[in-house]
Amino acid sequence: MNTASKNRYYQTGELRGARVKALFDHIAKRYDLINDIQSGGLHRWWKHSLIKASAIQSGEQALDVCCGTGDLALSLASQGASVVGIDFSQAMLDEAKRKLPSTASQRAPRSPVVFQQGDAMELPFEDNRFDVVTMAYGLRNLSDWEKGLSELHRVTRPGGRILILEFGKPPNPWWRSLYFGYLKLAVPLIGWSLAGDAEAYRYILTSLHHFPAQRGIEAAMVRLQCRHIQTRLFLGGVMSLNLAQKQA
């Protein structure tokens, strides 16, 4: 079945980036609210798990790619890291910048966060720069996800950590069918009711069908000769966290 033809936001090839950017520009203002509703707030726990697994230390440099509205970047900074958040959607970055408290606020990050626009497949940073590189819900959206992962690896310093949180494919066929049914029926309804666009949220399942998910990421990390590769499944594989260390 050609699911790509049934969603206006999914496009293979060179037009992929423009379609995905249009999607996130469109839903930026409702992105956090819909994430809370469609995941029952669990996305916050999954992101917290990523931060904990990163073992980020005060004074380290971190990069959050496809940073969206900035949750991970701000969490990394709250641990004392110096953080750059990069995304190609300016509308999403605008929402992230609104979360930056004033320096006088008690909620201000312990270390600075810089949000900037950029392409995940051509990161504007030198090799071996960051101690920790993260990505949440971004790899699946790239026109060439393996090239994107290679870029994450390139800018990570030897011995540094790479962590990727992404929609998963549950290994249990029954649970996978139930989960895909939720993505097919309930999530687009939520998107239509709150953002006025069911297709933007039907895109999640369409893109997931064309993505190898947690085991594909794991295999690609092996090809990049990463060390200490781990794959953690949440809720039976509904979400996954792939993590690895760049070879020193």
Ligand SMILES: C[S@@+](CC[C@H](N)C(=O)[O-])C[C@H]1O[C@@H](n2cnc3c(N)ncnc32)[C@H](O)[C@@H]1O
Second form
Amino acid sequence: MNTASKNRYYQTGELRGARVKALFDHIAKRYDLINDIQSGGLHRWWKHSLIKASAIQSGEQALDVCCGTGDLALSLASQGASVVGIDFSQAMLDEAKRKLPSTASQRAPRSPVVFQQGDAMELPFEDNRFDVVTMAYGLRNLSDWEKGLSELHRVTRPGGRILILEFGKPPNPWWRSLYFGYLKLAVPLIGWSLAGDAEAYRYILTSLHHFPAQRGIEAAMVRLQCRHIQTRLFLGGVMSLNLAQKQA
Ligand SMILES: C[S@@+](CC[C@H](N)C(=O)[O-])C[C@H]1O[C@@H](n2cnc3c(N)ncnc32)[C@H](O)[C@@H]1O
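With the form predicted alone in hand, show me what the form predicted together with the ligand looks like.
Entire complex below, previous chain first.
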């Protein structure tokens, strides 16, 4: 637990955003490769599960917050939605934008995707705008995750869907210890060897220790008076998908 103060990318309070932005600016070019390696490619399956659970329809308006290198935004668009992807790291957005031409030549998105820079803590959109609002691996990084969640809720239209994919906390203590051991030892080693920055990848476990994960998100969705709240666990809770509908 007390690893927080030892990680240069983890900071409570006002400096949190600046440190997190510095982290993602630094690893942006290697982010996708390391994601594939550290998850054994499974992040693609977890994101696919989110897209399926969103029941996104052609013509709907979707927002992907903390879009990073654009995986979810591009997948939503491939289902015919109009998508905005927002992130505060220009380096991550540059990687996302780089995928647009190659995606167009292979599996062309049928609808436009706009990638724009902005802060998840203060979304530059009016209330009740989007049919579907998604976030993958973003909430844990925010200086105030509950405020971030209420922002997602604010811009979702009544009856719209909110879906959050995040690192989870496995309920089984043995499995949790094994998994935390992997995050503590193997993941920083991968980060060091491929991005030259073990600390950036040690940050995952540090930030997870300070985050209530799936059960906390679920409770916050109840406080927001969402409907049809569900929590799905992948690999025994290694990852979680929280989904809900904004009250109509
Ligand atoms: C772990 S990455 C996830 C990227 C992508 N969603 C994915 O699943 O691959 C987290 C992203 O959240 C962004 N982020 C963190 N805090 C943010 C904030 N306050 N506002 C906007 N973006 C933020 C980072 O820049 C980074 O691109």
